Each structure stands twice: as structure tokens, then as C-alpha cells.
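Take a look at this one chain, the form predicted alone, written out in C-alpha cells.
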Amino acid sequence: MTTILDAVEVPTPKRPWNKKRQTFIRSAILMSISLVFSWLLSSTTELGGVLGFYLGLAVCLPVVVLIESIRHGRNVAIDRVASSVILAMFGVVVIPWISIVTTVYQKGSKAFYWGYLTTDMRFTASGESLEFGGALHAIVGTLVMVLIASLISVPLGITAAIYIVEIKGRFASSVRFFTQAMSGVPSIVAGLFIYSTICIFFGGFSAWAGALAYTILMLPTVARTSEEVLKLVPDELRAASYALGASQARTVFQVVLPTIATGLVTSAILGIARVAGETAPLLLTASYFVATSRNLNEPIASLPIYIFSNLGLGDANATTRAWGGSLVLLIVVFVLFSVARGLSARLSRK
């Protein structure tokens, strides 16, 4: 006996997380109503300007969403109001960032010409025409000091984190305490310490002194971030390595560290971001030099001091050069961040 089963068409599963057209239209209408109320609020009160208008929008949007969603039930209303509040807070975070980048670009781009990144200020005064001089000496000095500080602080910071988390030696609590204490040291105190111990007794201002001041500020950031990343490694992974007969050192270097390689790169990025814009310690350690120099035993230029010195003159061209240095500093940090993220992505694929 043969049984013939009729083919039953299986319906395609729905995707409730995909926004439908009706949802998009509803969101657009609610946003439009909120914009109108925000405009009315900013027009009839003291809330003026773009920030005042956005503050009104951040207040009106959750209220409008609540009024429209209350008919759908308490849970739906809470979900939609929470989403609108999160959206408004996201704007609070993004708007200052966009404002900073836009302002620096608008004012700093005026200092750029074909030779701005390839010449220094050896033969040019800060108040002269913007067609002469550049920021090459400051870029080279910043990269040199950041590189030296990274070569010192990144290995030491990772080693301190390994000692605290993996080895758990008898001085682990002391190392953690001093690392946390160092993270609260003001930058000018770090510069004053290097000045009193290095600059006075070993030849005055130099790139080495500036790099050591950077190291003091960078080390606790790298150590604390690496410590938190090491804590994310599951203990089962370590236990599996020990069960296969691996020693603790081999487990750390061949199992634990490769697992969190991307996190360690992130800790280095945070450390560089912590020190790249510091000015106070360099005033007391590296000083400033108007020509491009790679001599680590002499004063050297840097982008923060380049910005600070030009801004202090008060001249229009000097101020424009200060904004140009700010734009270059943003570009340098962005390039270093991009390179580190690319390296991090490559390590994660491995």
C-alpha cells in the first residue's frame, strides 16, 4: 500500500525585528511632531540656538512617544519611551564630538598649504604669512616621544597585569594599589618629577625626558586596561592548558595572551590617547624647538607645545597655526588608532 503525502507549503518565517513601513511612517510622524513642539519651545522661551533646540527635542520626543504609545499598553509604552530616551542621549554624546571636529577642521584647514606638513618653523616666525612654515618638527617630535613611551609602558603595563592576574604574587595587591594611585597623578606633577630627577641632573630638556613623562602617564592606563582584559579569559581555558601538561609560562604566552591580543592592542590605544595631547609635562621636560630634530638628548618640538606657543602669541596667523596644529594632532591620533584597529582585526582573525 502506497501512501501519498500532499506537499505542504511551509510558510516563510517572519522577522519581527525588521522594521516595517508602517513603523517607519509612525516614527517619522512622531519625530516631525516633536520637532514642531521643540521649535515652539525654543521660540517662546530662553532656549536659543542649536543646543536649545536640541534640548527641547530631547524633552518633547519622549513625551510625544508616551502619549502615542500609551494606548498600546504599559509594556509597549515603556519600551518606546526608553528607546526615544536612548536616542536622545546618543545625540548628547555625538553632538559635542561633531562640533569639536567641525570647528577644528574649519579653523585649522586655513593653515594648510602644500608645504605645511613637510616644512618646519626654522626660518619662519609664527606671525608671518601662512604660506610659509609648517608643523613637520612638531609631528616628528610627537611621534618620537609617543613611540618611546609606548615601547616602555606597553610591555611594563602588560607585565604588571600578568603579575596581578596570572601569577598573583605576594606583592600583587601592592602593584595594583600603586597602579591605581599613579592613574590619579596630575600630568604636570609627572612633568615636575621628571624635571627634578632627570632634567636637572642629566643635561636639561630632552626628548628622553618628555618620553619618560609620557611613560608615567601612560603606564597606569595600559596596566589597568590589560588587567581587566585578562580577567575576561575563562578559567576553563587555563585549566585545559594545564591538563595538557603546559607550564604556567607557556599557558600565559601561548594561550592567554593570544586570546586577548585585540584587547591588549586596545589598551595600547587608550594609553596613547591618554598622553598624545598632554602639554603640561612637556613644558617641564622636552621644552620646544623650532626645527625638525631627531636628537633624543636635546629639546624637541611637539604638537601640544606647538599649539600652546602659537596660541599664546595672540596674532591672527599664529592662532590659525594653532588651529592647524590641533587638526594635525587629531589626524595623527586617528591614523594611529586606525593602524592599531587594523592590527587588532588581523590578530582576531588569527
Given for the second form:
Amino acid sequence: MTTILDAVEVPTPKRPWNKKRQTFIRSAILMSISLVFSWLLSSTTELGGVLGFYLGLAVCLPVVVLIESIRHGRNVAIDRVASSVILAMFGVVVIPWISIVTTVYQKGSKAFYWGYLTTDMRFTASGESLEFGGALHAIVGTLVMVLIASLISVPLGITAAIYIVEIKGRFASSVRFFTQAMSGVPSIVAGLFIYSTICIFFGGFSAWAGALAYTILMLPTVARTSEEVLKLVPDELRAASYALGASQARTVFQVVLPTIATGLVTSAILGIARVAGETAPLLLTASYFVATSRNLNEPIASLPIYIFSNLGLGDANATTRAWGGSLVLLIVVFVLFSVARGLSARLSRK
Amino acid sequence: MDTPNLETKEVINSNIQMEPTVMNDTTRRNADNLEAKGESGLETRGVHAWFDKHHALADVSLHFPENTVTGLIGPSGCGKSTFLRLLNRMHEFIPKAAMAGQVLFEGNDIYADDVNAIDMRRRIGMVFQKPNPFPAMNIGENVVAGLKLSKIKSDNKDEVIEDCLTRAGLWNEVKDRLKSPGGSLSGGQQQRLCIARSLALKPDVLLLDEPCSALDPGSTLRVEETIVQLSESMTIVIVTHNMQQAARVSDYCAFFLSDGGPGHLVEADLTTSIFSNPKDTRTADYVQGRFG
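Since the one above is the form predicted alone, can you give the form predicted in complex with the partner chain too?
Every chain and every other molecule in the complex is listed next, the one we just looked at coming first.
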């Protein structure tokens, strides 16, 4: 079979839209010049330290870019200066984030040894040497309460969103109003509510109470994000399903929800992210316990309370343990995020 | 059945003064068919439609004889699509929509209290203007989605898939990639996939709402061939803005118009009569492209 390829010499594929090497070199040179200027600025003026240096950079970079690019004309100059300003703003956002992660890592890693993740504080006082004790009880407690809260609030939240978007029931607007109002509830109030309704009448602090306090905070987040995601489903899909003789229930469960599986996983992640680091609601509900819990009717440890209680002691070793707990909390949230992301990627590939 | 002949039907440019064409060659295509005859096919009686306070459609009485193609034509906003959606109760999904009149399917009013709209829609299928395959399903699953959605058990899903895709004129193009997502097809293929999806439920009536408006001429032609083939075994109602298309595929044509007020039926007749010898001058003006 003869094709066009027999008659034509095939050129090598190129990507002429890719940034050219010169552009990269020019940007690097401009960046170094700005770095030198901002270093001069921070060392000669009152603007000291890393912050001063960065502030200097944020000012110098656009100025340097402006001076260099002005010869190409007004439009080019505006374009490049705008890019450099956005780059500087990007730094404003990213630098604190990197700073938090590195600080937590530096201080928290000192508390780590092989047993930090496998032992609890049952036989260890907070001030004791860092070779003993660990955060197992807190990790288990946080995971248990987040799991229970998710099991309650994810189905409920999605159901609420379905009620608002799909069923459009008589109370849809009031349900939406209260979900929005609930998402503004301060976390300590959620804890206080559970304390006054559950803890007082059902035997005091417990893992259940902590999980319920989490649920109160998680539910509105899940409901609202699920609602937004449901609204993204085009009405044509629903119409197509109804035109095939599907009931509303089947339309929702077999057409609408599978279409947005990824989005629903995201809404669950956002709900978990909302609560995993909360301390206040647990103070009044789950309290704290030094051993790994085996009974959900008893007080249970959690990472935020572990951090909080260790930090309150003032002892150097206890403070290090608190940093260790913070690192574990970051890792736990990161792992939960990654798992959920992986899951949703898998769902959407299917 | 005689396959509608493209040449005899394509009379759009003919002079409106020409003599009435007598089309009594088949019993199927007969102007008398437009008069309702008891319990056959689909029929509307004095149908009105409202969107909230807006009166969109007034007093449409039409009969769609069994196993024929009826084209609904008319300028935008004349209520054709609204009318079509009334025929399988899709109108009621629009908030604040209202209707009056009767839609009779095999002699029974589909708006009667004891009618289950869900079961009824399985027998009166619909294909929409914009192709809407289900994104969470692959091509094969899309075809049998109707069976799954209405919980109809089928032992030979593969046969159903092949049969429906063949009838929709898509089988040869997709037989090797039934597992790819429906969205990976081109627009024309997606529309034929949607037609295949409606066919899996073996409907008695198929409603098509401008099915070719987003398609290229090649795909349009294939969809039209599909429609003509399908009309051997089902009643088809098609809304179209394309006069040539109406002339090519339909046995009967109904011309709708809105003169400021609600849309209404101006004239319904054999397609050849509508194009060659319309009774109403507005119909003549429209099919000749003088307005609309």
C-alpha cells in the first residue's frame, strides 16, 4: 500500500513553541542580578533577615525586568514585568508553606526513632528521654475518629447534596441555607454542643463523642462541595437517562454519581482535611488518654491533643514530642490526600 | 416498504404553483392517515404548553401514523421542540412548566393518572440535539445503558450491542473499541451511539430533536439513512431546521409558527404536498426560504 509517507520526506518533530534556551538564560541572568541587588539592599539597610531579603527581591525583580525589557517596547515590557510580579507573588504563597514544612521536619524529626510510631505513652512520662514512648495512641485515635466521622458525614453529606440538587425538595433552600450557616460554626462550639448533649448524658469523654464533634464540622464541607460537584453534571445527561425510561433513583445512582465519582472523593478529602487537625472540638469530647485505645466508649488520644498537651508542659523533651506529633499529623494528612487522589484517579480512568 | 427516494422527495426548489403531486402509491403515505384512526400510532389533541406564564404552544392536534417519519419544521421559537418533549413527558422536567390537552399513544392518554411515565418513556424513546453519551460508561455500556437503567435483564448483551450499533450505522466504526469511553468518539459517531442507545429498548416511537444540527454532512447522511431504515419498524418524529433533510427523510411534515403569540400548527400534510403545494402561503414562504 502506498501512502503519502512514501512520497514525502518526514521531518523531525520539533516544538517551536517551547521556551527557547536563550529565554531561560536571560531569565536566569535577570534573577541573579535581582538576587545580588536584594542582597545588597538587605545588608545595607534596616531590612534584615530572610524576610527583608525576600521583600527586596520582590521589589528588585520587576524593576530589573523592566529596565531590561523596556527596549523591546511597551507591550513586551508590560508582559514581562507582569510575569515577574506574578512570580514574586507565587513566592509569597509558596515560601511560608515551604518554611512550615521544613521547620516541622527539622524539629519533629528529632523525636523520631524506630519506636515512635509503634509505642504509646503508657509507660513513659512526657519529659523522659526521647528514646522511650511514641505517638501510636494519638495516630490510632485520630485515624479512628476521622474514619467514624467520614463514615457518617460522607454518605449524609452526599445525600443532602442530592436532596438539594437532584430532588429539589420543598426544603432544599433551607437545607442549603443551614449547611452554609453550619460551615461557619466555630469548632469549639461543635465540641461544646457534643459535650452538652452526649458527654454529660452518656458517660463523659469518649471516642464516639470526638467523632461526632468531627462529624458536625465535616458534614457541611462535604455537603457543600458535593452540591457544587453535582451542579456540574450537565442536564442533558439526566434528560438522556429519563428518556431511556430510567427512574430518578436510577438516574442519580447509575448516571449522575458515577460521572462525578472523582469530585465526590475530592469532597470527602476536603471534609477530612477540614477536621484532621482540629483541636478545639476534641478538648471537650474525646479528651486525651496515654495508652492506645481499645474501647470507643473511653477517652481517646488524638494527634492535635497530643501536640497540645505536650506543648503545655514546657519541658524540652515534651516540646520535641509535640513537634514530632506535628510532623506525624502532616504525614497522616498527606497520606490520606494521596490515597484519596490515587483512588479518584483510578475511578476516573475507569 | 419503499425507501423514500431522495430525488422525488427533494422538491424544495420546485415551484409552489405546480400541480398537486398525487402520492397514493403506498397505503403508508396517504394524506388521510393524518386523520386519527382509532388506536394506532401517536396522536395529540388540542395540546398546549406553558413555561410559567409564557404560553409557548397552542392547540396542536396531530396524528403520527405507525411506521412513518414525520418532520416538524418551523422557525426557531415556534414550539417544535417543546411539542416533541410533550410527546414523551420530558416537558415536565422543566420547572414551572405546564400543559393542556391530550397525547394519545395507542389510544391511551400518556398524561392519565394511571400511566407510569417511566415505563412509557421506554416505549417512546428520544434522541437529543446535542449528543449526550454517558461519560462514565464505555461505548458498549452506553448502548445497553437503557436496559441497565430500567433493570431489564438481557442474556445476550453482546448481541444487543452489535444489533443496535449496526442499525444505527456505527458498528463497523467501533466494533474494535467497544471498551473505549463514549466521549472518545467524534460528534457524529456520538449521535449515532445515542440513537443506538435508544434502539436497545426497542421503542415503538423515536423522537429526534434536531439530531443532525451538530453533525457534518457525511454523518448527517448516515443518520438520515438510519432514520429511513428505522421507520420500517417504528414511528419517528423528527424536529429539523434543515428543509432538505425534512424533504429527504420524512413522509409527513408539520409546519409550526409563532406570530408573536404562542407557537401553533399552521399546516400538516404529506411532505411532498408541503414542499410542492402548500395550502398556506406562510408555509410556502418558509419552505422556500423567504423567512425563518
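Residue numbers count along the first chain shown, from 1. For the two forms, the rigid core is made up of the largest set of C-alpha atoms that agree within 1.5 Å on superposition. Computed from a predicted structure; not experimentally measured.
Rotation of the smaller rigid segment with respect to the larger between the two forms, from C-alpha superposition: 10°.
Structural comparison between the two forms after rigid-core fitting shows the C-alpha of G56 displaced 2.6 Å.
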